[in-house]
Every structure is written in C-alpha cells, then in structure tokens.
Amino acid sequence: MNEKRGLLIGRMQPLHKGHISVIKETLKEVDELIIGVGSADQSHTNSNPFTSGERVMMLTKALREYNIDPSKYYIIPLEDVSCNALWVAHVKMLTPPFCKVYSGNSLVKQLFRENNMEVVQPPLFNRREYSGTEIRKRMLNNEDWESLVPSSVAEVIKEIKGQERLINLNIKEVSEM
C-alpha cells in the first residue's frame, strides 16, 4: 500500500473554495489523493440537490481551473449505505488503498477510528462563508453565490440549471408541509 495515499470525503454540495483549499492543503501531505464524494446516492432535495455525476464534473473542472496536477487524485463516489457499521468496509472496497481519511464530518471520523484508521480533521478556510449549506441558502434567496465557488463549479451549475432546481425543491418541500 502506498503509505502517502489519503482518502478525503465530502458531500461537495456544491464543491466551493474552501473544498479546494482543502484539496491543495492535503495534497501538500500525501502523494495521491482519493476525493470520495459522499451520499453519490443522494439528489434532488434541499441539501443534496445535485447528482453524484454533477459533482464529480464540478470537481474534474474546479481541479483543472486550478492546476492541480490529475495524475496525484482519484475522484470516486461514495454512496451510503443503511448500516453504519458497514460503511467502512464499502468504502474500502471501492477505493485504492490508503492510509489516512481526511474528513469534517464526525460520524465519518468515528466509523473510521472505530476500524483502526489514521483520520484527521482538515483545516477550515472562512467555514461561514465557504459551506455548501450556506451556498445552497444564498441560491435561494438569490443572494450572490457565485463568489464562493470556483467559476467552473458556477457554469456546471448554470448549465444543469441547479439553482432552479434548488429553488423547485424548497417549493415543494414548503407545501408539502
């Protein structure tokens, strides 16, 4: 096993900068980098409203708008699974092999400490601003998004018309209350 390979995993709804700096930063202490894109089986509602496609194009675009290098990263989705206790074996059975997880999400951490991994918490870059939920509310209320996420993650968005699909989602959510 390649003992600088490091599994990063987030949901990247949407990928922003600060999902990118985070990429540059863990780059800078492995030498490959598998990006797992979590809940792949989630889309279409409030907080997962894109597909694991959509995502995995956001992410091949951004790291290519910002230079980074292909041959050093992996972009695999990850899909849940019902039974937490499984997940990591999932997960391990549809990646390389690696031998630190990056993750902000404490349940990923804990079911990766649980099965005796290395896991750390990445750093944080201007989390108020740079967060998917905080993306996803601006794209609601019309608000400026687009400074927060890299202009090919904007284009990915205006081509699949996310953010009109975000605003119907909050629409039929509200009255099916």
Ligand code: NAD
The other form holds:
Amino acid sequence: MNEKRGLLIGRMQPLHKGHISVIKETLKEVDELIIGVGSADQSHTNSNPFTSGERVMMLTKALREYNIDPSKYYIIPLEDVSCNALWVAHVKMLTPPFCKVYSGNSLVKQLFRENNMEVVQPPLFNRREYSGTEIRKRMLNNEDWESLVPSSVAEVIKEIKGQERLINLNIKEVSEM
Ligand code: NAD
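Form predicted alone already given; the form predicted in complex with this ligand follows:
Below: every chain and molecule of the assembly, starting with the one above.
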C-alpha cells in the first residue's frame, strides 16, 4: 500500500482551482494522497494570511464540494523548520508512509530528491490565474478572486473575513510611511 501512497505539499494561501485539479489528477495515480498544509505555523502576513486551521477547513469543504472520496486522502498541517536539511525527516515524522512526492516547488523537489525519494512535477493548470499570489493581489485590489477558488473556499474566506484581514494587514501605519 505504501507504494501507492503519495504526498502533495502546498501552502494553499488560499486553496484554489489549480490545487483541486492537481489533487484530482494525482488521485488517479495513487491509492491514497497525503495533502500536507505547508507553513502551518504561518498566518496573518501578506503572503500567508490564513491559519493552518482555516486552510484545513478550506480543503475539507472543497474536497467535499468536488465529491472526492474522503477515504482517499489525509490532510496534515506541517510547520516549517529553520533547517532545510532536516525538513524531509520532519515531514516524514508527521505523515503516513509514502513513496512519491508531487510538487512543482524547486526547493521541495530538491530536498526530497536528496533524500532519494521519487519526485513528480505535475502539470500546471492556468497558472497565470490559479495562483495564490494572483488571488491575494485581486483581494487587495477588490477585483474578481472568487471565480478562481471553489465556491466553498469563497464561503470560508467570507466567514473568517479573510479579504478584510488581508486589506488591514496592508494598511500602512502613519509611522511606517
Ligand atoms: P503552493 O500552494 O504554491 O503550491 C503547492 C503545489 O500545488 C505546487 O507544488 C504545485 O504542484 C501545485 N499547484 C499550484 N498551483 C497550481 C496550478 N495552477 N495548477 C496545478 N498545480 C498547481 O505551495 P508551495 O509553495 O509549493 O508549498 C511548499 C511548502 O513547503 C511551503 O509551505 C514551504 O514553507 C514548505 N517547505 C518548508 C521547508 C522548511 O520548513 N525548511 C522547506 C521546503 C519547503
């Protein structure tokens, strides 16, 4: 079973339709998928506005919205560690055993390859728009971001007042100007 269990790690700030596509495609190749919520210790910053718990809620609701069988995946928050060379061991300690890693992130790919793990780079779907950076930028500019995320994720972001949080984080204090 270990041979057919894969790992996909993402910050998911926020979870978008590109993440959903890669999860659906990867589940065609593996029996079970571990979805690691990266930088779980980070929140309330411009590039990491959402907490790990909020991102787990986004994932849980969106995978339900897309009718993805809950017996096929594990959602595991993963805190960052200051030492990159120790990160793979840290991830392995916190997750079920897996044999393949799916990632488009250069550092993630490098660290797992140095630990003799098989790494697959999944294709990107509409990366120009399905990107956390693009979605956060649109939230700040009051442009359409909702069409880029599952509707359940848009509901979570509204429930937690996520757009207001991002805008408030970007308001410059008089002393900073
Ligand atoms: P991300 O949410 O940007 O992307 C996650 C994955 O989703 C990508 O690898 C890519 O395969 C896929 N993806 C994204 N957009 C897509 C699209 N449009 N279409 C298809 N697939 C798409 O997250 P990330 O930045 O790759 O997350 C890596 C995590 O690993 C971070 O949290 C980082 O901090 C963590 N990390 C930590 C350490 C450490 O603690 N020392 C070291 C390395 C990595």
